[in-house]
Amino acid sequence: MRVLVTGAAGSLGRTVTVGLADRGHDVVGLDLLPEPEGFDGPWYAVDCADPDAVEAVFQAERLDGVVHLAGDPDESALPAALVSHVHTTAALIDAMVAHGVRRLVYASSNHAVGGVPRSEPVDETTLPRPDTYYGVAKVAAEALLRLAADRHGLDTIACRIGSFRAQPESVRQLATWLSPDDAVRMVEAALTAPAPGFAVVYGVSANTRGWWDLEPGRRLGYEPLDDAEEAADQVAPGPDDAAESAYVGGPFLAPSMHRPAMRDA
């Protein structure tokens, strides 16, 4: 396949561009920051926020599918939350639309439901329930994921992302780590399963004390292989080890992160 990936200087997107190119994809990469060194695909320098640029690149390339890991990780006023999440993901489905590309696998986050308590099943039915703006964020991505499957006949996957690290480097994440590899498998299997419409994938490993649900993700074909329990002897216990283990979305509940949505805190 020939795959668009946004956000691809970042840590996320430089692992999936190599590991897509590794097994035979041809990468284009779209990211506001140069290409990292050894790349050596089309690039564009562009911001996927802007529906002209975008359309550019569907000009210029032709394209099988598009991986959308572009966007801030971090917490921030909703205005911009929206715009970072929200507003990529609406420019790259209406040139997905007018140049006929039929797949788009996007890097949703386990914020979309990060006010679930660690005591609830977490799976593809668990209603969206945002812990933050960055949250929103995410499930409004979604739901337009979910509009261009039925609108368009669009195959669209929504990735929940958990904690992707090289390693786990707390006590949470021993359950919602994703591996470098594992990031790898789920990208490539939610751009090559057989017509899944839309689906849900909740983009963690084969973790020992995992409780997030990871059958959705193996009837793509996304069977993970990595388990964050080989480095538990490497996480040293923290004192906020419970409070961030009692709901799906960890840190992103506590009150620090609380802030008004329509300006900067």
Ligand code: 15L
Given for the second form:
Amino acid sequence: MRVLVTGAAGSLGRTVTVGLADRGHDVVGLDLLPEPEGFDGPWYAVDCADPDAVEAVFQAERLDGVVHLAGDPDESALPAALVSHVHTTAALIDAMVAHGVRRLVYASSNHAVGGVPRSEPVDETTLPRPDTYYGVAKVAAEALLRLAADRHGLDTIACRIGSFRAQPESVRQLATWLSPDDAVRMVEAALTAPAPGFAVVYGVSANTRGWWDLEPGRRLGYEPLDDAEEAADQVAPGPDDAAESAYVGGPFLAPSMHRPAMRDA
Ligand code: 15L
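Please show me the structure of the same protein in the form predicted in complex with the named molecule, now that we have looked at it in the form predicted alone.
Full complex below, order starting with the chain above.
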């Protein structure tokens, strides 16, 4: 497939662009930043919140799918979060509809359901329960995916990613870790699954301590192979471990994340 990857210069983006290329896909990179050394393919240093810039990319490239990873990974005031996650997704969907590109794989987040207590199951039927404005924006972006599937028949997959890291770095991440290799497996499965329509996938590895439902991903062909438990002896306990295990969103529930919606903190 010929795939546009947004956020291609980020940590997940670099992993995914290399992984997809290794698996025989043609990758077109898009990021605010210039292309990383070694990237081999077309690169667009543009803002995907700018619909004209996005349209120009789609006019220049024949694409089979989009992997939308761009976005601020941290909490911000609400307007910035909406631009970062919702405007970008909307601009991409507009261009996809205009150019007949039918597959969108989206880096959503566990923080779309981060307010769910640890005692409750987490599966594809879990209702939105954001823990932050970041999570609110991910919920809204997922709603755009749902609308695009219903209105235009696009295949749109919201990957509610846990903690993408080279290795798990905290006790919480022993449950929420997404390994680099599993990230590539997940994205490729979401890109190539036959006619999924709108789907939600939990983007985590096969962690012994994980509790989010892996079945929706498996139905799309995402079979995670890594397990954070193998690195458990390298993870030191921290003072926030108990608080972080109380809700899906872990540290995003901390009072330090609270801020006014409409003003920068
Ligand atoms: C996310 O969605 C964030 O982008 C990332 O910074 C991590 O905090 C991750 O979730 C997580 O929950 O560990």
